[in-house]
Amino acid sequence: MKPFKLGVLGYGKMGKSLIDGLLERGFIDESAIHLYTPHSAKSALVDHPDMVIQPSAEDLVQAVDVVLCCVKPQILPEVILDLRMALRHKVLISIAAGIRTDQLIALTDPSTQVLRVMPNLAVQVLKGVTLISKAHTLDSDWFNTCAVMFEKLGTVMLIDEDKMDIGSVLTGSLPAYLAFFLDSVKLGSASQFSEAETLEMLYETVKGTIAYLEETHITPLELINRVCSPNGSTIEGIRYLRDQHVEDLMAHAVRQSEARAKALGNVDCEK
């Protein structure tokens, strides 16, 4: 794989997860990783000093070889219209919920070459989930080298672009719904622990929940089954949950998040 200058527009959360991950791992060098960003500049500096800091997105743009876009995505197809001729014979790769990669490949020059992929935020801890859609624009070589980029970062899946969204809450929008779940269960203890403690209960039981599912290959109900033993603690609690249509809800939940993330591709991509 040939050495490649990285440019990143954006620091936000997942800017800086992919771009501290990415260090960790001693995939690129700080020196190679070239950042725009309009309000985080000096805390970037501070995070990493030997990133090169560019005055504008199109000097980022001209600097390098690789564009990682971390913008919101109601601001991505002006920002890409903006830099479309900066952006010939590069690699653009999106991580905007929702905007399609056929909406990127009709914002960019046709030497634009373009990938869309959908990383959560465990990438920080190199033990995210990376999709990549099928319908990606990317010669061999590069699509080899942005693979094992993301690889560096965890686990990377190679779906359907129809997939892309719900794929995108399954991957994206779970690790807020576990906290959000695990946050409830903290709740219900009622302090009876130091809040230490209690997350450190929770924090290993999931780990070693995870680790159950995958070593003896059985599925979520079946686990379920296993644990809830006739008249014991573990049933009166999902008896209770599946009265309150808990089920229910979290499914309309998942419909939801991703019905969101089918409108945030509803933007104008004309050029």
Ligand SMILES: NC(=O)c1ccc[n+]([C@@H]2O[C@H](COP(=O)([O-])OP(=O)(O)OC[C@H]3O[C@@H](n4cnc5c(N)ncnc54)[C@H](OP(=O)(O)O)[C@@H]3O)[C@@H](O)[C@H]2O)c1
The other form holds:
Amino acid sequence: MKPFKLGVLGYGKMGKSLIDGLLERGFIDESAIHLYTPHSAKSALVDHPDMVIQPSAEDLVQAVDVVLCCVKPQILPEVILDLRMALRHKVLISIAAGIRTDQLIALTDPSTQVLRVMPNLAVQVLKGVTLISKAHTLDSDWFNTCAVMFEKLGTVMLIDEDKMDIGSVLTGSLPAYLAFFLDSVKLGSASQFSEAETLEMLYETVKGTIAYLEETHITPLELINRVCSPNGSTIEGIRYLRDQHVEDLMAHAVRQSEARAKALGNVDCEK
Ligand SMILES: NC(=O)c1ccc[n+]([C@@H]2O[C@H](COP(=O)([O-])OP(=O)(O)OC[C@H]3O[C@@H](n4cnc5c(N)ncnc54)[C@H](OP(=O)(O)O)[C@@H]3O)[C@@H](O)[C@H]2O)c1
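Previous: the form predicted on its own; requested now: the form predicted in complex with the ligand:
Starting with the chain above, the whole complex follows.
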């Protein structure tokens, strides 16, 4: 793999997570990462003093080979259109929810190679899942380089463009769904343990449950049946959740997130 300079636009939650993960993994030298971020440059420099802070987005794009765009979907079209000329013959990676590859192509010059990915927050701790859209326009060298970059941060899955929105719910949103569930369970235990004890029990149990599911190859539904003995304590709670239609509510929540991801893509990408 040839060495390259990586430009990151935006040092928010994802920009920081991706940079932290890549540096932790030793994928790239800190000095080969250039950053433009309107307000967070100082904190970025505290985290990574050898990173190159660029004074503008245009300076950033001109200085690098690959631009990793970590801005909100709502402002992405404006940001990219302003950089259209500077992005000629560069690689542009977008992590924005909802913004489709055809929109990235429409926003950029034909010489710009574009890649739509959907990472999740766990890339920071090298256990992320990154979905890569098959509709990318990268040549094989750049595709391999970018795929390796995200593989360093966890699991990579290549999927159809039309499944990116629902995929982004299953991977990008799921950490928040799971945390929501854990927080609710914690509430139910009514602080009978210290915070540290409660969290240890919850985290270790989640890790053990995932390992059990993976190693036994049973489905989540089968696991529910294994834990719920008739007239036992677990079945009481599961029965209550079912009576309250929590499965329907969760399925509806997933569809709501997917619809919102699609709506985020309803932005004007005309030149
Ligand atoms: N959060 C997640 O779990 C997650 C997961 C997958 C994908 N995503 C996607 O990741 C993207 C970023 O999300 P986020 O959660 O990281 O948002 P965020 O924390 O709000 O960060 C957005 C960043 O964009 C920067 N920014 C604003 N205007 C800019 C401009 N003109 N040029 C360059 N940078 C600019 C801001 O910089 P300053 O701080 O300097 O103002 C801010 O740091 C979104 O498109 C989202 O759909 C998020």
